[in-house]
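Read the single chain below, which is given as C-alpha cells and is the form predicted on its own.
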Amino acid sequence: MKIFNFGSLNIDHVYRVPHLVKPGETLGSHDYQMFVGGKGLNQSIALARAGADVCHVGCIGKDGDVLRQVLEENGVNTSFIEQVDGPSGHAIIEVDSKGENSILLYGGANMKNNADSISQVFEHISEGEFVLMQNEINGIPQIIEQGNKVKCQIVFNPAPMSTEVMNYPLQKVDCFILNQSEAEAMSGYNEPNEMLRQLQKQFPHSKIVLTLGSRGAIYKDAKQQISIDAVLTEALDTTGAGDTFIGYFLAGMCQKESIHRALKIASKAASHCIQKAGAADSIPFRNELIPIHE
C-alpha cells in the first residue's frame, strides 16, 4: 500500500547557540552546519526508513536537486516532485545547549503547488491508499476534499499550526497526528484528556494521535485509547523527532502493525533522533531499532 505525501521541501541553516535568542539579542552561534529538511522531506524518509512504499509530491527551485537527490537516495518515489521558479524552501534553525530549537521559515517552492498538478497526481492514487499531509504547504483543503473523493485515508499533521487550519474540510480527515501545542489550539483544552475529549467531539470519525514529548504518546479513536510511555534518551538536537515518529507510525499503520505496537516503534525511532544533530540526517533506519515487543 502506498503513501502519497503532500509535504514541504526544505534547506535547513541549522545555527548552534547557546540559548534560543531573545527579541532585540544578537547572539553570536558556535557552529553551523546545512542540512535538507522540511517537515515533509523528514517525514518521506523516516517512512522509507521505516519500510514504508512512499511517494513524495511537492515543488522545489533551481536549488532543489539536493533535496530530490537525498529522497532518491533513500528509496522515496520522486516522480511528483515539480520545479518551480523562484527558491526551494528554507528554514533557519537554532540549537540550544539543551537540544531545544526554534525555527524560521520561508515557504518559498513549497507554496506553488497548483490545482491542476494535484488533480494529476491523484490519477495515480487508489482507494485506501494513504495520502500524508503537513501544514507547510499551499493547496491542503483541495488536496483534502480530493482524497475524500477517491476515498483515501487521509493523514493531518497540522504544524506549524495556524490560525487558517480550522476553516480547512477537517471533517473530512481520517487521522490527526498532533504534538500538544497543535491539539491545544485545535481543541481550547491544555490538558491531554481533555484535549482528546474535545478533538474526539469535534471530529468524531477521526483517529487521534497526541504526542508528548518525554510523557510519550496517545492514541484515540471512537472506541478506544491507547498510551504508551516515551523510551527517555539524552536529547542533543529534537529537530526532526516528531517527523520519526509521523514516519515511524504510519508505517506501521501500512504495514498492518497493532496500534499499540507502531506507537512504541515509532517512540522508539524518535528516541534515536534525539541522539543526533540535524533533521533528515538524524531518522534512524529499522534495522537500528532494538527489537520491540508487545
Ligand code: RIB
Second form
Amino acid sequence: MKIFNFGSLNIDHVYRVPHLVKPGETLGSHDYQMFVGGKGLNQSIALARAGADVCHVGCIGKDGDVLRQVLEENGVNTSFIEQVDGPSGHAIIEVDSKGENSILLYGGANMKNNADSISQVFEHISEGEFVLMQNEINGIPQIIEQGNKVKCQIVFNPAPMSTEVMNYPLQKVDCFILNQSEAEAMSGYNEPNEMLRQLQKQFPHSKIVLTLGSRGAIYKDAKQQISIDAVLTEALDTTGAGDTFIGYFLAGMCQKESIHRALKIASKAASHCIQKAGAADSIPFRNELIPIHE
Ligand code: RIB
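Show the form predicted in complex with alpha-D-ribofuranose (RIB), please, the one above being the form predicted on its own.
Full complex below, order starting with the chain above.
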C-alpha cells in the first residue's frame, strides 16, 4: 500500500538555550546545529524507516538539494519534488534544557505547490492508497478534494494549527492525527475525552488519533476507543517526536497491524526520537525498536 505525503521540507536551524526566549528578551544560545526537517520530510523519513512505501510530494528552493538527497538516502520516492525559485522552507528552533522546543517557520518553497502539478500527481494515485498532509504547505483544500475523488484514504495532521484549517473540506478527511493543542483548537474542549467526543460528533466518519506526549495516545472511531501509555524516557530534544509517531502509526496501518500494536510501536519510536538531537536525524529505524510487547 503506497503513501503519498504532500509535505513540507525545511532546513532547521537549532539553537540550544537555557530557556525559551521571552518577548522582548535577548538571549544567548550555547549550541547551534543545522538539520534537515519539516513536518512533511520528517514524516516521510519515519514512514520509510518503519518499512512503508512512501512518495514525497513538495517543493524545494535552489538551496534544497540536501532535502531531496536525504529523502532518497532513506528510500523515499522523490520523483514529485519540484525545485522552484526562491529559498526552501526553514525553521528557527530553540531547544531548552528540558528538551522542550519552540519553532518559528518560514514557508518559502513549501508555499509554492502549483495546482497543475498537484493534479498530475493524482494521475498516479489509486483507490485505497494513502494521501498524507500536514499544515505547512499551500494547496491543502485541493489535495483533500482530489483525494476524495480518487477514493484514497486521506490522513491530515493539522500542524501547525491555523485559522484557515476549519475552512478546509474536513468532512472528506478519513483520519485526523493531532496533538492536544490542535485538538483543543478544533473541538473547543481541553479534556482529552471531551475533545474526542466532540471531534467524533463533528467528523462522524473519521478516525481520530490524539497524541498526548508523556500521557500516551488515544485512538477513536465510531465503534471503538483505544488508549496506550507513553514509553517514558528522558528528553534531550522533543523536536520531531510527533512526526515520528505519525510515520510509524501510519506505516503500521499500511502493514495491517492492529491499531493497538501500531500505537505501541509509534509510541516506542517517538520515545527513541526524543533521546537524540534534531528532527529527521533522530528518527529510529524499525530494527532498533524490537521487541514490541502488546
Ligand atoms: O515537527 C518538527 C518540525 O516542525 C521541524 O523539523 C520544523 O522544520 C517544523 O516543520
